[in-house]
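Shown here is one chain on its own, the form predicted alone, set out as structure tokens.
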Amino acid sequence: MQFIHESRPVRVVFGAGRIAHLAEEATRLGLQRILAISTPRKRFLAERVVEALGDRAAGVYAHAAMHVPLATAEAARAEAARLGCDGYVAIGGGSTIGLAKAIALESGLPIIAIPTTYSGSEMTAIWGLTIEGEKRTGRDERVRPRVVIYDPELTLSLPPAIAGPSGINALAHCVEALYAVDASPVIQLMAEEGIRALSRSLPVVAREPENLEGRTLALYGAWLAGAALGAATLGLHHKLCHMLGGSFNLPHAEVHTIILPHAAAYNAPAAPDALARVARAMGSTDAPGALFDLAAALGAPTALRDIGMRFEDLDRAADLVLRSPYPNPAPLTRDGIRQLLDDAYHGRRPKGTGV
């Protein structure tokens, strides 16, 4: 057994009603002029942040957009500089936290993240920008939030139709962390527990949207997934999702939901132990099939054609995903990737793998 495990300095504040601790956390960081960031639809949450911060609030930037277009990031950076901000509070999902990271990538100023979905971005040093139609990603410790406040009460308004794909997005982080080249036993334990928590809680969230216990367990799983995402170098699944989202403007969480069973099936022969752990955590003997069935049970999309992908773009997508090398358990072949995309486009259930 050989591995390297590096602990990441993120302060996690977890529990119902914990948003009330925001001002206290800002004081711990010594912040005096804080920009509240949200999407246009979630501006009311940014206004709630302003109210909680009082005189420490410098303003609101409520223009976060999916996949963080470069123009949006540049406008946000200019506004933060104009206001003389010394930190940011990002409240919302991956788009909002991604925008805060894009600002911090240039300024190096601290982020307090308050996630209201299960994206996991809040626990990572991964940034992403869409430039000229292509999503580019990287890692930089300047963008990792210093504090993350997980308040499950803030997720009660997340509709099941959004919560399901968002939760499977988080589950995907756990799956790929199990076979990552740099995963440690600690991260693998967190990933398996994250799969267990998410696969049990998401059906509850779908059936009983106001069940706070279910929402809490789902957010706990999302935290573990984010920690796994932040500590491991991920493979084919995430590469495909970033490419499909950035190059074809497909919704991020839904892409994860659709691709995950097929990426798991692709990697199963090369990573049987990892996929066996996925199956065990889900109470199954067939990990790719269980992942597909979970998405279907949640009413989430299971076919790329249903979220705007065009069949004639599949060849270009296969070429794009192979343009740059990245680690993955199974060798990447043009024919294999093209078949994976075809299966995902049509929404075929992966054939049983026994893991």
Ligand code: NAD
The other form holds:
Amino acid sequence: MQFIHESRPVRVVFGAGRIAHLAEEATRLGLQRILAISTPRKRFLAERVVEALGDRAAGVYAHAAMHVPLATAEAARAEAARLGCDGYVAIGGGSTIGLAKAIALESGLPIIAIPTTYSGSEMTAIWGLTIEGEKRTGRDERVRPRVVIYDPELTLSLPPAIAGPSGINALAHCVEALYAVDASPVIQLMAEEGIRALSRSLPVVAREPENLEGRTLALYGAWLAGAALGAATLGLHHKLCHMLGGSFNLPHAEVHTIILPHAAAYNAPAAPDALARVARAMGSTDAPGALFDLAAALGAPTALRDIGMRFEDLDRAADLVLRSPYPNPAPLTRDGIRQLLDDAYHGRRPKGTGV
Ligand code: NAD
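The form predicted together with nicotinamide-adenine-dinucleotide, contrasted with the form predicted alone above:
Below: every chain and molecule of the assembly, starting with the one above.
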């Protein structure tokens, strides 16, 4: 056994009603002039943050947008500087947290993240910016939130149509962490527990959106998934989804939902132990099939053609994902990737792989 495990200094505050601890957490960080960040539609959440912070709130910036356009990031940086902010509270999904990261990338000031989806961005040092239509990403410890407050009550309003794909996006982090070249045994334990929590809770969330216990278990799974994403180098699945989202303008969480069973099937022969752990956590003996069935049971999309992908773009997509090398358990072949994309395009259930 050989591994490197690095503990990441993120303080996690978890539980229903925990948003009430925000002011205390700001005090612990010594923050005095805080910018509350949200999307335009979730401005009321940023206003809740302002109310909780009292005179330590410097203002609201409610212009976060998908994939962090550079112009949005620059305007937010200018506003934070104008207000003399010494820290940020991002409340919302990955898009909102992404904007806070884009500001912190320059200023190095601390972020408190209050996630309301299952994207996992709150636990990572990964930033993303869309510059001239192309999404660029990188890693920088300055953007990793210092404190994350997980309050499942804030996720009660997340509609099943968003919660399902968002939850499977989280599951994908766990699946790929299980076979990542640099995942430590501790991260693998977290990933397996994340799969267990998400695969049990997401059907409950879909059936009974008001069920706080189900929402709590899903958010717990999302935390574990975010921790896995933040600690491991992920492979084919994430590369493929990143490319499909960026180059073909497909919705982030839905792409993850559709690709995951096929990426799992592709890697199963090369990573049988990891896929056996996925299956075990899902109470199945066939991980790719179980992942496909879960998406279908949630009413989430299972075919790329249903979310705007064009058949004639599959060849270009296969070429793009092979452009730069990255670690992946199964060797990456043009024919293999093209077949994967064809299966995902048509929404075929992966054939049983035995794990
Ligand atoms: P998102 O932030 O765009 O949110 C999706 C939708 O859910 C939005 O319409 C939002 O208004 C709505 N929403 C959010 N919380 C809600 C709530 N509680 N109730 C009702 N509606 C709610 O999308 P996302 O899936 O959370 O994040 C995707 C983005 O995050 C992508 O840009 C992706 O690249 C990025 N991401 C980054 C990382 C990272 O580590 N840097 C990790 C994962 C995702």
